[in-house]
Structures are given as C-alpha cells and as structure tokens.
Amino acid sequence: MVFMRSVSDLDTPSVTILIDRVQANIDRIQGMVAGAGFANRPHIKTHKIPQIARMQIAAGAVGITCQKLSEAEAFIDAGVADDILITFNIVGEKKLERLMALSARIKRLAVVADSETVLRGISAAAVRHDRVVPFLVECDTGFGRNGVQSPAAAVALAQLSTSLPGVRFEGVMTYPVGTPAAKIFLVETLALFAAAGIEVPIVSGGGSPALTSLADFPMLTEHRAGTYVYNDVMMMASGVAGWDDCALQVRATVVSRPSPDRAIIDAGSKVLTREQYYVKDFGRVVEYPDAVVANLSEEHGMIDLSRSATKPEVGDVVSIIPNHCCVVSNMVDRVYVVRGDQVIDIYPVAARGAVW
C-alpha cells in the first residue's frame, strides 16, 4: 500500500479500478476455466499492468498472453511470468531480433504463425541465435482476421515446420471460440491432424464472451480471455458479467448543463474512446442508470438526461463504465486503485502504448 486518500480528492477525468471486484473477477474466471479442465492464460492487453498479472498468476494462471512484442517486453522486464504466448504474427528483421532477445530471457516464449512466410522468418532468426521457438498455428474460425483459412492449411503448416530448424510445433489457436463455426473448424482440424499422425499438445481458444460456452469446446486445452478482469458494457451485453462485476470506472466532472436534458462531462474520446462494437452509446453512468452517454468529442462527453428522473448538476462527479475497458487502459499512464471510498494505490500502466 503506497498511500491512502479519499476518492473524492481525485481530479478528473481519472481511471479507477475497484480492486475487490478485480480480485473477485480473477477468482471467478480462474475457477470457471479450471473447472472446465483448461489451463487459464489471461490476455494482459486489457489491463497492461504487472501487478494485476501477478494477481492472475497467483490465482492459478499458467502464464500470460500478450498481443505485441512490446507488451511482452514490459512484462518480462517486470519479472511477472516465465511462460508467455504472443498472439500476433511477428514479421520483419527488427521484430524477429527482438523476439530472439526476449526468448533468451524466460523459460518459454511461444508465438503464432499463419503462413509459410511468417514461419520461415521465425526459423531463420532462431537459427541465427541458436534457439528453438515454440509456435501455434493460428486458425481463422470466422472472425476474419489473421489465421489459416482451412483445417488442411493448418496441417500443412505444421508439416512444413518439421523441415525447418529452430521452430517447434506445439498446437493450434484461434480467436474467438464460442460459435458453431469455430467448433466445426476445430473438430475438423484435429481430425486431420490425427489422420496425419501429428500430435497437437495445445488447443488454445480465446475471448471473454466465450467463457459462457466453455462446455461446448471440450477439445480446448487452454483459454485466453482478457476483458473479464475489469468487465465493461460489452461484457454485460454478452451475459458474462453484471454491473457489479465492472471494476474499471472513469470518474468525470459535469462541467456544463447547457439544457435541462443534457450534461457535459470532462471525459471525451481521449479517455472513453469511441468503440461500440455491438452496444449502443458510449458508456453507462453508474449514478444515473437511465442517462445515456450519447456522444463524445475529444474532450467532451455528452450525456442525454431526457429519460433520467434525477439529474446531475455542474460540479457533480459521475462514474462511467466504458463500452470497452481494454482501450481505456491504453489511454492513461496510471490507474487509481480503490477500495471502498479510499484510493489505496496507484498502478502505472506499464505497457501503455506498447503496440509495436
């Protein structure tokens, strides 16, 4: 504990995390994933904070997932985990050299690949540095991002790896699971691997919304979820969490009431961001649940009060649960750790801006 002061003393806008909710979320999902028989490998892109990753590992996580090399660098520097999976294709000499340097610092640093080009690049770098890099074949099971496009392509890439020095096939991964298409793809893929006589030690699935359908994916060996640690409007809409599970909140001050049905707060898109995905508006106002964060500009948040029986006044501070907590984490240098009405610590967002 670094210090203690009242939450009301915080200037705004400020990002707070309710630490008891964070711990409860970690414990609940660790139990859910372990109860399904899977290893838990949480994605740290949600919080980007070593202290919280330590909480996840203490609860039973086998390691962590990072999206980019710079995220992994921040967490390796902090000594958080010795087993990390980077779930993004690593392409280009500069990045491959960084990968090799990081690989030498921890027990296991695994990567993904979805093409011969990516795999050959990793192999060549590993040979130069006399290393063996474990990798998973990334599969596109319907999300339309990275990933091989067919089960046959997954098997072919794994077969190719047997002729390439410096790489070791360890399994397959996809994001997200939870859909019928993902299940069909994984079942067909594993059947082809079995027919080819290739063992698949790891089948890695991901996504916080997919936590509600773990029982439908018995072929998984590990699960990667990130948003659950804080939760947000999207997780509420997905049925993964309730409002009382939302641990990250943005405190903002009402700076204007230009009309009876509109309030302006000092948190705009540079804090809350404009992400919506499959939800409406731009966040939930905790104290005024019938109000709507209807729009954002860079520094202004526009709250529609037309359906709210009670209304805040200029100078009042409100708490906003964002649509997507992961992007909010990347907007600030620090978060304030709150228990009750006290700020008990400040966590630097160590991997803020770690996108390369």
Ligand SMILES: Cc1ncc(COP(=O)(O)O)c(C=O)c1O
Given for the second form:
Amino acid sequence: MVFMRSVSDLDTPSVTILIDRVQANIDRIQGMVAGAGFANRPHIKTHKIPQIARMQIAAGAVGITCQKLSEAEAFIDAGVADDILITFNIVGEKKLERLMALSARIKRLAVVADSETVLRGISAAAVRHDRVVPFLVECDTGFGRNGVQSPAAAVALAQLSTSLPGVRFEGVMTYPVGTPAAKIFLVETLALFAAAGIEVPIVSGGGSPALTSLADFPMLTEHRAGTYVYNDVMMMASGVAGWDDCALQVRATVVSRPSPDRAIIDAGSKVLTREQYYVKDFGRVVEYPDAVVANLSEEHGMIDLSRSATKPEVGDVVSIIPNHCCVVSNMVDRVYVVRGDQVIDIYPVAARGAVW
Ligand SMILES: Cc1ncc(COP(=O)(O)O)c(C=O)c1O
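Complement to the form predicted on its own: the form predicted in complex with the named molecule:
Let us now look at the entire complex, which starts with that chain.
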C-alpha cells in the first residue's frame, strides 16, 4: 500500500513506527549477532508484521522465531520465511494437527520440548503424518519459566528422542541468555552432551538485553532477539538502546488539563498496556521528558507534569514511548509507517491476537 499524509493529520491514539529507526535497529543487531559468529533468528512477537520480518531476512536473518502456532500460520500465509522456530510447547491434539499442517508448508519448522509428554505428543502426531519434526530441548537456565530443570534432564530428553519416531533432536534452547546462571547451565549441559557422545548442532539463545554480552556466550550458534526492532523504556533501562533507537511511538492527544500539574491523554491501558516489569511509570513522553505517565485507566493516560518546566495544552499531541513495545503491537490493528513528518505506509498487524 502506498500512502502519503502528514503525521500531524493522524487521528489519535495511533501507533507509529519510525521506519528509518526500525531499519537502523535491524542492521545494527544483525551486525552484532553475525559479528559474534551466530545465526540471527529474530523473534517476530515484537512486531507481528510480515513486512518487518522481510526487512529482517533481507538484512541476513536465517529465519524467524514465533512464540505461537497462530503467529507461524500468519507468517507462513504471508510467505515470509521457510525456516521457523516455535519457542512454545505444543500441547493437545488440535494444536499438534495444526503443527503438522504447517510443517508441510515450509522447508524447516522446528519446535521446542521440555518434557517427555510434550515430546511424545509431537512424535505421535508426526508418525500419523509421516513427518520428522526437528526439536530443541528448552532449558530453564534461571528465568523460572518453561524448560528442563537440569543439564542431566536435557540429555535424558535428547536420549529419549532417539527411541521416538518422527522427532529429530537438533539442540538446546533457552531464554534469556546474558546471565551468569545461564552460562553455567549451558556449559554444564554441553559438557554432559559431549560425555554422552551426543552432538548438539544448535544452541539457541535469546533476548535483547543479552545482546551486549554475546561475547560471554561463545557456545551459542544462534540468537533470538525480538524487542530490539522497536526498543522501548525497558530496553533503555537495560542499556541496550538509546531514546533515538526507539522506533515505536504512541501518538496521543491531551484531552484535559484538570489541574496545573496534570494532563490527561486519550491513550490508556487499552493502547499502552500496564506492563512495567522492571521499570517505573507507564512510558516516556518524547516532547516532555520530565513529565511522567503516572497512571492509566482503560482510555485515559494520567500525566504528572509537576517536574516539567513546559506543559502541553488541551489539543496538543504528544508521542509516548511505551514501557514494553511488544504488547502494544498486540493492541492495534495497524501501525502507521513514518518517515520524517510523513506517513508513508500502513502495515496491518497481521498476527495481532495470534496468541493461540
Ligand atoms: C523464547 C523467547 N525467545 C526470544 C525472545 C526475545 O526476547 P526480547 O524480546 O528480549 O528480544 C523472547 C521474548 O519474550 C522469548 O520468550
């Protein structure tokens, strides 16, 4: 779609992406990951937009990572990539059938597993469809989410797979890397695999904050970063991005100035979300860096202006960098693609709501 109008003509709230920053982020991180000697497999859950995945692949990504089957379905429908890793246990007959249908459509569709139950499910479905599904053993290296709990358990699952038809062990995967605990876990795991005489062709790490410590993880063969493509307040807090690297912004209108120190904008939790993780407040106001997005209700954003020397008036439009850009992507049907002061395109968020 070719489209041209001034950014100032956009109604609010609207989500814009500054496309030159997106391209710069893609190029910079592609260089960092390739420079560390790893394959780059960006996680598309951040943008959920096939056009952006194409930019990542054009820059040198070997394929993409999806969190959910439905994301993979959207991206395979769009013909973006023929090498996809789904980093989420696939459980239940309905999902296994969808996995089989998808795996027939591209060159390589790999999955993860962290238990015998998950692996046996994939194996049985693959046998029914006469397929072989590559898988990585997911390791919980300290994050406290999915993953086998010890290096020995990782080896045991890989060993079990040799007796199961329809699955092929291709390596190990964890999220995130970058921590001392992750390093110790991976070193011990690879030593145990070596002692057992089992090759581990793929060691897949992940996370944008980990990008600055890739040199400490020479055992990786590929890296999956997602948030780097847009960046946000969390990435700023992690030290992996500057404000000028933040490509996604929510434009919002000041609709009320109920008191001298308060402005209300027309973007609340239904656009910005209430995600905070390890940062405070609910986003940064680009034009008023000393203002604080202090609270949100569904449709209202409450901005505390008490520390801001300048203050917006009713009717002014402000740009907010969200705390966590990935969840904002899932809140809107489309993003406006901006260069300079022009909207040059509109990208539908093709995998919006694709969480199943
Ligand atoms: C399994 C997995 N890999 C990679 C990523 C990408 O991490 P980040 O968004 O920090 O770049 C995530 C993020 O949630 C993830 O869950």
